[in-house]
Partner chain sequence: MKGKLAEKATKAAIAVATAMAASIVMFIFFFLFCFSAPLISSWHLGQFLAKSWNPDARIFGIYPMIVGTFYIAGLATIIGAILGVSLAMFIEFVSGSMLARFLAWLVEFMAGIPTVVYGFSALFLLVPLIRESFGDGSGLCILAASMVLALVILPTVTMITLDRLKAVPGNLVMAVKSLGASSLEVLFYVHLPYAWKGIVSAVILGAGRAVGDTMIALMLAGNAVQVPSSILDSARTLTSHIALVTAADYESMSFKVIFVCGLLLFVFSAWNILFLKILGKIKR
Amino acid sequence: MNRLILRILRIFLWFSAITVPVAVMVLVIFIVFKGLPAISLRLIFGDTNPLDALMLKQQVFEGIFPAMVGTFLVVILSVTWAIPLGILSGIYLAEFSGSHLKKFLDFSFDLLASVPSIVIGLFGLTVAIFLHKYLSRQIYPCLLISSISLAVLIVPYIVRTTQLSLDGVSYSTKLAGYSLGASKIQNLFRVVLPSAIHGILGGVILAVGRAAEDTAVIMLTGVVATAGIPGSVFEKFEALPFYIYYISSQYSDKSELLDGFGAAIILLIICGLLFCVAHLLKNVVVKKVYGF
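Would you give me the structure of the chain only, in the form predicted on its own?
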């Protein structure tokens, strides 16, 4: 009887483990099958000369090139704000906070992680309205507001992965530096952090993907359909997630819908490139900074 239960449990676990990757593969194959015929220079650059668009000599109006650039910019800016805050907060929670404060902060970050992205978008919009009214009439929803709002969205993920990675370091490893006379700060940066760096940077990679795919936040804080490439962080911008949402909800014929699938393929490629860059940076940090 016990063997039968164990066998059923193993089958169930195997089925659960294989379901997610199979579902993802089916989804990706479907998107590629639908969108691959739409992939062309026309989709990316429209009627604009590709070289002129790449050199920023001529604005692209009917292609997704500005949305590709906007996606890169908003992701890079958002992780730039989120990484220092998230990692430092995770270090504080794991190594320095008292039990009562830790419980409160744990609850706060869990609550922030559970907030719907549309609510964070409303928060960003409210910040833009407040700054426009009380600081400068020139401030509107823009690339900067969108990146800060996305940073608020992804910070809890970085905090949690950092905290869990540090908590996962064995007690004997944490004592190694102290046994050699190191201070708490020296032990943290020379022993504990190197042991947890893989998990911390893994959380950063997940945060990059979360920032690249969100639509609700940027839709309320600065993204528009035909903004072009922003000249500064205080201008509106375009982004692929919003373009896909916009074209798929308001398409007038089949070709426009296929353009949405093509844009989805390009968004997947951009996410893949960002993941590859993050992995390369992870390897550089591990090998160059910590020596292993």
Contents of the next structure:
Amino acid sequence: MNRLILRILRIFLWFSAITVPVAVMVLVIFIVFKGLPAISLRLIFGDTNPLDALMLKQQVFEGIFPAMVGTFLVVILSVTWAIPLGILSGIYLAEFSGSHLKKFLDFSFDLLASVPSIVIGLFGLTVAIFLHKYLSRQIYPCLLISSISLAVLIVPYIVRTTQLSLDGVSYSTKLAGYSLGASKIQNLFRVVLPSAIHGILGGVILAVGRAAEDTAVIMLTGVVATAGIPGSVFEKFEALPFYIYYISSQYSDKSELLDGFGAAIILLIICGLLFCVAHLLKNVVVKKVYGF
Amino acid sequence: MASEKNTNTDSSGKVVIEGLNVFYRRKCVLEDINLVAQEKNITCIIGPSGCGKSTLLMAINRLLDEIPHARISGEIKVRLEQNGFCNVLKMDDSELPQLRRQIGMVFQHPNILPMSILNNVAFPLKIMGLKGEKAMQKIARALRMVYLWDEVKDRLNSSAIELSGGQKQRLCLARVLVMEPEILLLDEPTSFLDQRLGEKIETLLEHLKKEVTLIVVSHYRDQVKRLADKIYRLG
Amino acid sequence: MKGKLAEKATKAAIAVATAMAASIVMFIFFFLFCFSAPLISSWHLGQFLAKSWNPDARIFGIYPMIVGTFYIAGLATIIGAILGVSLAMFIEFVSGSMLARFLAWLVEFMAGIPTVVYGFSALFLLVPLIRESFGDGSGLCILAASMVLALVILPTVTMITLDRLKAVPGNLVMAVKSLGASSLEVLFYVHLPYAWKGIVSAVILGAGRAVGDTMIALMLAGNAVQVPSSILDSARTLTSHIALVTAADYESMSFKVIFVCGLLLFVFSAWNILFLKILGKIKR
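Based on the form predicted on its own presented above, generate the structure block for the form predicted in complex with its partner chain.
All chains and molecules follow, beginning with the one already shown.
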């Protein structure tokens, strides 16, 4: 009886261990297989001269270059807002907060992490409407609003990884700094943070990946199908994930669909690269010498 | 707690501990400790492992403040050149860095910082804002005092993590000596050293006694007998 | 003196940043609540539970979306939990180290795959497959969305479960084995009692992700406003509903109703986190 259950369980475990990788592989390989023919400079730049496009001399209309630039801009902006907030909050949680306050802060960051991204997008939209009504008629959902909403999405990731990395620094290292007359802030910046920098950086890169792939937040806060490269943060913009979604629902012919597959490969490569860098950083043994 | 060997019992000591209790959460780790360490003497503390010897040292420079759930009560009075005779436990948090510079401490397990050899010793000087040639002279002097200079002078910029246990222990001692503290708290200062080096360090401590007040935790009977001006037994 | 001032400024900056970051979630709640409170108080509850959405007839029922979310996320959680937990067990117990390491790596990699890419791939591979296998309909249905959504939440489930299984003390396993227990008995008497809380929280977090995900359901479930009667029916989730309605006018009633959807999703997340906190308090 016992052995029968064990055998069934074993078969079942093998079943899932085969099903999951196969399913993922099939979905990924399908994209690569279908999209590979589309990968060319033409996919990115259309009929425009790549050099002119890169120098921003000429707008690209046919290719996905504006979408790539849009994703790049929105991610860079959102990380710019999220890094100071996230890392400083992580530091506060790990080093400064008393236990009651810590419980409250833990709860609010856990909650923020679990709020669906579409709700965060809705929040960003509301903020935009609010500002439009009460601050300036010029404000609509735009690059700035999108980047702020994405920052809200990734702040909890950065907070958590910062907190965990700082908690991971051994007590003996922390005490060494204090015993040599370092104040709390000096110890933090000269001893604790340098020891935890790999973990924090890994967390930031994972957050970048999260911001680059998210579609729900930006589709409510300013992304559109055709906008070209935005001239300021108050303009609408294009983005890769939204482009892929847009093609999936609105494609008119085979060649447009092919572009969608190509864009999917490019997004996959970007996220894959970010993932690998984060993975490497996580596994780097802290052997390096930190000069300061 | 019993004192075995007394040279001088008047209460004008450099460090005077009265009725010290230390709790960790609800557990009492140290109960009603009384101790007097005379100026420019070596005071040894002995006792079975786990009796709180290290905790006692960490109470004196208030390093226990940095450990969560630790509470101290009682009095620890220290006679310092700048502050006079004052109760350490009543000091404001902002005075602690200065206090810890005057009361240097070397831990039982060498806790080197994840930096280069040079930066480890330079750390306390940088904290005080001391850099350049003057700092370098102090660093070299401290490294020579602990007999480490010849071993590391060619690789000052390589990571301190690669040093051997004994080298790390001496590096930690040098790192404290550059601060030129008035009081030195040493937790098993020779535990990672072979006999020859251990004796050299003992000689160094004898020599330091002319300037500095030392409180040493040790479990080597012979070492305690050789060094101590006064012995306290804990637990 | 200058150093002390800089120190105080740094501490203040840290405290201010933390206060700002921690208050974001309250702002979100505040906005959602303010926009949906008038509707909730003035409306009859029955109107939300109307089974259709027809702005022209001024019917704004979100009942079909609640049911759609329940079906899609529920099915995805069941599939994802079963596959995810057993994958974690496989990595921990069955496989040799090479395969285990590959699978552990794959699960982490899966967490990095953009959901929109999953959706795009499945739309042109899985959906036609379902359409052809089951004959009628477009193939856009609860089943398609749930299967892919299960893959999306699987890394969450597997990574947390694996973490808890690895935390089981080795000497405890050895002690039970030395008493002659079979590996099945070790699993049931050592690992499961030790790690069940972690596994339950892994599944709950997975369910939270399934309910909160937008793109998979939006791309694969067909988005029909109807109370589905089978897993081959088209359905719309609360998240897709928010994504689809916002294109309209900001002042309209339909736009206001999506804040109720947002509030529902928010309350669900809050409830999930509270549940996890309570679960963490329970002693084994």
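For clarity, every value in this text was computed on a predicted model and none was experimentally measured. The term rigid core refers to the most C-alpha atoms you can superpose between the two forms while keeping them within 1.5 Å. Positions refer to the first chain, counted from 1.
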query	finding
Cα displacement of residue 35 between the two forms reaching 2 Å, rigid core superposed	no
Residue shift check between the two forms, rigid core fit, residue 229 Cα at least 2 Å	no
Large Cα shift (2 Å or above) at residue 246 between the two forms, core-fitted	no
